[in-house]
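Take a look at this single chain, the form predicted on its own, given in structure tokens.
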Amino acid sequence: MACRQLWASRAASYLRISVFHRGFSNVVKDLKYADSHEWVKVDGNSATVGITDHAQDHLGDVVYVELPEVGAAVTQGASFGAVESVKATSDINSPVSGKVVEVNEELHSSPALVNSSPYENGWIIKVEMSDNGELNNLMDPEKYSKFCEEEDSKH
């Protein structure tokens, strides 16, 4: 486990993005968070969504990942595809709305691609969003960490 986050710190280090360190999963900044554990980056009107750190690490190996078609509408909020681990499914739900644009078909072939760069490689859909204002419902980096830790906490 130490090892990975020190390939996350490196790699971080080598695309020039910065990461909060936790006990046992990363929360990079410049990201919004939402509480179901997705994660987006916003260039503009443009929104790349994946799943968590977190996330990835309670789920387990993932096996699956069920994507929604290009050109579908999703909402904040609402699940848009499954994450299929050798724990659980899991629901993706959308971290804001709009319609996508651009799925990761590398996925199908390589799954494990959301365990081993949840951040980078492993993203799971581009949306072009309909809504900026969504971005004020969603968590910073700091927050997200916090709400992690307490929910954490109660398990």
Partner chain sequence: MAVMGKAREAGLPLMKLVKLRGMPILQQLHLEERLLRTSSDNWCLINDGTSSPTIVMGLSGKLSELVEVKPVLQDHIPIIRRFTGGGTVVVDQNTIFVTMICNKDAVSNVQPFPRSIMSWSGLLYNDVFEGLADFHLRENDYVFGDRKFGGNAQSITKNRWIHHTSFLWDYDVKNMSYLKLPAKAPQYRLTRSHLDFVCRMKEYLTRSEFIERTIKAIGGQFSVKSISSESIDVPSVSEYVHTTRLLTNQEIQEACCTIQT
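Would you mind generating the form predicted together with the partner chain now that we have the form predicted on its own?
Keep in mind that what follows is only the chain, not its partners or any molecules around it.
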């Protein structure tokens, strides 16, 4: 059991994934998080955006993703698209402001990528950011994990 835990912990560290014993949602290091459960990966002026493991778990099986047009403007905190799951459309809100430079076309034929790979293949849009300073408004992984725990414990 101890060996398995050690292996899991090392694997998690290699993959930069935090895994919680109670089966809580995965949170990836080096990303920033919005309180509406989107993540952003920043590389210079470029941002990749998706929804978190917490979000996909609570949404259920995603059957459709409504994507914005390339070239569309996005604003921090405002909706840019939607996912459909369990008879509901749920807004996806942008964690950063800027211009959409790429959308994940794979999601048209495989919307379930959002569930199976929320931080990798299930990415949703790429944005050319207009204001890197806005990243200060987002949560780091530890703060986001705690935020999710608090949300789940309240309900």
